[in-house]
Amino acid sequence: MDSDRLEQTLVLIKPDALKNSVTGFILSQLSEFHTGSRFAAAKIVNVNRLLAEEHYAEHRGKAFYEALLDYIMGKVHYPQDRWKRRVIAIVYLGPDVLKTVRTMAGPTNPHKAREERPGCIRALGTVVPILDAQGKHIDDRMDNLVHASANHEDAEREIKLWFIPHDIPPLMRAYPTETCDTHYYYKQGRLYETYEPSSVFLLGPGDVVWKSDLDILRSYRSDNPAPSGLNKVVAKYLINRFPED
């Protein structure tokens, strides 16, 4: 891929968009005809808590954090039908695609989107008040239909969080990859190179992975953990492996 000319961004079509049947409209807005950009990868994801926490790590500790996790995990819009809880994750590729998709999505707050950009995607969303146990309004949740990466750094972090290299055609991969040379298993926050009872298989020799992921895993092998942490690597390998509670 000509990384000097093309950009990538992560787009998430969120549970409220699916529940309100605006998926077709959003996909049509993202078409190559409208944007000059193209789909590089797509998958349907049952969002587990670990993935949700890593995606919204910057909001950890804020009043709306738990409500935000429930929202992206589909618990808000599908409280009973667990099998319907899903997000459509897309890697989108093209010249100036970050700006193009952010403009198309519109302001984060749907109320502001309707005032400033009435034709944008998020103008179809809504703002939901968050109440504490006593019924006091403590913050708001933005049900804004889509997520789009804000900048190059966020795009790389988010794409690597939601996708492994095998999800993306080789000529459309924007970030360095490397071939794994050992086995990795995960159990309760710990990494192993041999199988432990009830551990989960992550990687094996010959698997192509993001180089930055292998750097993190190798740092745990050497007892010198990378500051970026293990969870953001593990989260993607648990996608669709187990049903979310």
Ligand code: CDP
Second form
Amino acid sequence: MDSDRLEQTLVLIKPDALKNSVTGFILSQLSEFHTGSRFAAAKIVNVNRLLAEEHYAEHRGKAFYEALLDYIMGKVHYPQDRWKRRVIAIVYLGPDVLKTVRTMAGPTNPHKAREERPGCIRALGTVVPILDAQGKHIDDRMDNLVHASANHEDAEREIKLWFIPHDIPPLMRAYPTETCDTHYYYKQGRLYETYEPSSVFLLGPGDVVWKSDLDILRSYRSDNPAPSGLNKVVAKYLINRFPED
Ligand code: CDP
Ligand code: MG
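Now that the form predicted on its own has been shown, please provide the structure of the form predicted in complex with cytidine-5'-diphosphate.
Starting with the chain above, the whole complex follows.
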């Protein structure tokens, strides 16, 4: 498969889209008929904190960061019904798909989207003021219904963050994989190669893994139990394993 046909993007249908029942509208906008592109993978995800933090790592420390994490974890739109907190994560594939989907989504700010690009998906979104403890307006939370990767580099990082190779049909995978030859377990920020009581099993021999993930796991040494980048590997293996608080 040539690299143009393999261009991929991560699309997230965010909790506000699910709550407002515009899922069908968004999916139909993404159809092959409208975009010339194809679905390569999809799943319903109860977003864990680690995944939210890794996905929005570039925004850490900004005034809207905590509100953004609550939003993507579904806490804003489903404060009581924890079981409804979810996003639909999609790998979408086709020529020029990154640009096509960003254009279809529209500007980040829904007010701007309505003014500048009526008809785009984010024109249906909402802007909510964020106040500090004294009630002063410090930023805005932008509930804008969809996420779409900004460029190739982000797409690769994000697709590997949300999906394991087995979620994607082999001929639609764009990134190198490798077969794991070791057992890996995780517990409270630490990695183990043998079972530790209350640890979570991540991977075992024979599992097909993103090569870049395996490189991180292989840098594990028992005297330095948390290889750097561990969270971005672990986050996806924790998807839908435990209910999030
Ligand atoms: O999603 P996009 O790449 O267009 O925008 P971003 O600047 O990377 O921000 C990521 C997400 O953070 C946005 O889609 C908004 O949902 C949210 N955001 C926010 O809530 N308040 C802001 N002032 C900026 C962004
Ligand atoms: Mg962005």
